[in-house]
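Heads up, the chain below is alone and in the form predicted on its own; it's given as structure tokens.
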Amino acid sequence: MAAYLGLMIGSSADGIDAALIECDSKHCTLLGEHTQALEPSIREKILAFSINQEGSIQMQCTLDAVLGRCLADAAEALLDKIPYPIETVQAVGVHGATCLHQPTDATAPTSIQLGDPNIIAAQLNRPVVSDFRRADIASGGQGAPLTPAFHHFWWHQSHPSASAGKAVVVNIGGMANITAWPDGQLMGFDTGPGNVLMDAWIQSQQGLMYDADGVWAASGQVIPELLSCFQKDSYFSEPWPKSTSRQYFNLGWIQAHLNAQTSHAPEDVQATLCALTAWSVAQAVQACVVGCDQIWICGGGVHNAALMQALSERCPGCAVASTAKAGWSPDAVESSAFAWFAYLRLKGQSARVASVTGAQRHVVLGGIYQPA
């Protein structure tokens, strides 16, 4: 089996994970993984164009040429960690910081990630693969999410005599996606704000990044008036395919729902908008199977007990456990899922996600940046 390296920068903007894998056509192995932290001042801007797209050109620009330079630092970081020779690994594939993602847009539907990948095949002198969503659009499709082809790997390669159907992947990042596969079926969409809404809160009433472990919103109790009015939100009760963004569930989308009710104390507003999260992803998981016996869980959101013990009184019945429990770290599984598509491309293979995107057919996703 052959390396590929990993590059994701999630909606959270709060750090990129790296991840060095092994794969063939049916073998995925994770060799090591790191996360490293965004200088604030650059995920402030990070988040200034995602939400209200804020700046001018020249600091887009910028800004995707000091991603550029910050996405191959943290490779470099990993390989040093492991360590493993940089001049085996065939391939890297970068997912950078969305800036914009508007798939359905009428006139110019797009999606745009900053990270600029000649930059990083510059510095690490390796082949790197990029812009994996505009391709699906072009044929389309949302181009998001894409993830759900790797979960559907990683889980039947870890499982090879389970009964297929009855487990689903979730990733709890800043937005949250579903994977599921009943009756052989590949499916997947946003389920809506994973931790986005919980930090941005957080972040607004407390000057914090995150709520460590959820106890800012254990400490609080759920505002039933105030959950109904969250849950009337068009975007759950669309049919997928669907994704979303930052652009949507946002700090600003919270207040425009806060200033139709009372005013309510912050911590039981964390912990309502714990209680979103939770009731968006638990129906998504009970739309797409019948008698769902597992939900495997990676990113962030793994790490917030009050939300992972909300999903587990959503969905009873259900075993609600991280995917470390499968073998794969749950801050890895994404980075290693764009180290995999860089894997497909090199081999000019599709990541056969149309019954995910709605693409009109499969496409071969991202661009080859050569080194100079």
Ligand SMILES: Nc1ncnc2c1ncn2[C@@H]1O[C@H](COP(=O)(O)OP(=O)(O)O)[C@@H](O)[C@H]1O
The other form holds:
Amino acid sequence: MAAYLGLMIGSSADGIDAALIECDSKHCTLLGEHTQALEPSIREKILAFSINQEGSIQMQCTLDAVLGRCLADAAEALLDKIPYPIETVQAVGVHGATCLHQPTDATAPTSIQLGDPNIIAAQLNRPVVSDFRRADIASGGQGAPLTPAFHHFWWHQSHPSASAGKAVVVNIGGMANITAWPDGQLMGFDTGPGNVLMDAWIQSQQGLMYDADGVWAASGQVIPELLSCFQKDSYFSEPWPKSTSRQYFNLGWIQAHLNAQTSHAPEDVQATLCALTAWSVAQAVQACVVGCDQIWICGGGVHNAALMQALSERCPGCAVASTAKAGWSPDAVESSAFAWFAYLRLKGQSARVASVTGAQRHVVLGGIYQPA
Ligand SMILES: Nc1ncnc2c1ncn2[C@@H]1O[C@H](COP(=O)(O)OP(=O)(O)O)[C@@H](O)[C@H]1O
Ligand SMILES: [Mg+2]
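Show the other one: the form predicted in complex with the named molecule, since we just had the form predicted on its own.
After this comes the whole thing, all chains and molecules, with the earlier chain placed first.
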């Protein structure tokens, strides 16, 4: 087995998740993980840029270079923490900060992540694999979600004797995405908002980054008419393949719906956003797998007790559990996926996600950046 490092800045832009894995064609092990917070000023710039392209080409280039250094620093911090010799790392898979995701734009289908891989390769003196989405988009796919390929691989190695496709894996990051294989064929899509709406609302009302443990949401009452107004958004009934981003689900989205309502207590709005998130995941589970009996959760949403409770209530008969229960830290699943994608890229293999993204064929994902 050989070691690969994965780095990920998700749509929450809360920090850089780093994971070191060892893998071969059949197995994968997590050797260590680390999350490095992003400086608030950098986070604010990423969010402003990714929501409404507030800024300029100068801002894009600055973030690209600054994040390149932050990503390389996070890799070094992880290797110091384990500790692990950098020379033994075969390659680093990097998913930088998404500043634009418009895979279905008629004239300019694309998805851009910032964090210059050249800077990372130079600082770490290791090969870097980056730009994982655009080959899939060039082949007619959404370029997202990609991690279902890794969820599927991980689940089967964690459950070697299980054959039935009654389980799903759900990543609840800024956005949420589901992975299922009901008849053996891999499927997955973004179910809609993960933590993004609850984060945006508590930030606007209390200046906090997130609703720790979902305590604020749990203190409110769900407002049925507001929930049903949220649920009417066309994203939820669109057929897959589909993927979304902060350009669509953000504070402006909440405010546009609230404007059509009488005023509500802010904690009730938070409770309703929590209910919406649980509902959107639950309806995706039910659409993917008839008789689903296990929902494995990764991503930061697993730490939101109110959300986990709401999801369990909406999925009777299903065990809702953290991937930690099956041996993989929920905060390291997505970063591990990009380490594994780097492994596949160096082998010249495709992650085989066309059935998820809607691409016309399976393509090899990512470009390789060699250190000088
Ligand atoms: N203790 C916690 N309580 C509630 N929510 C949490 C907690 N820890 C993390 N989160 C949520 O998880 C989010 C980050 O999840 P993450 O998987 O890193 O998303 P992304 O991939 O979009 O960066 C935070 O923005 C927050 O909403
Ligand atoms: Mg994150």
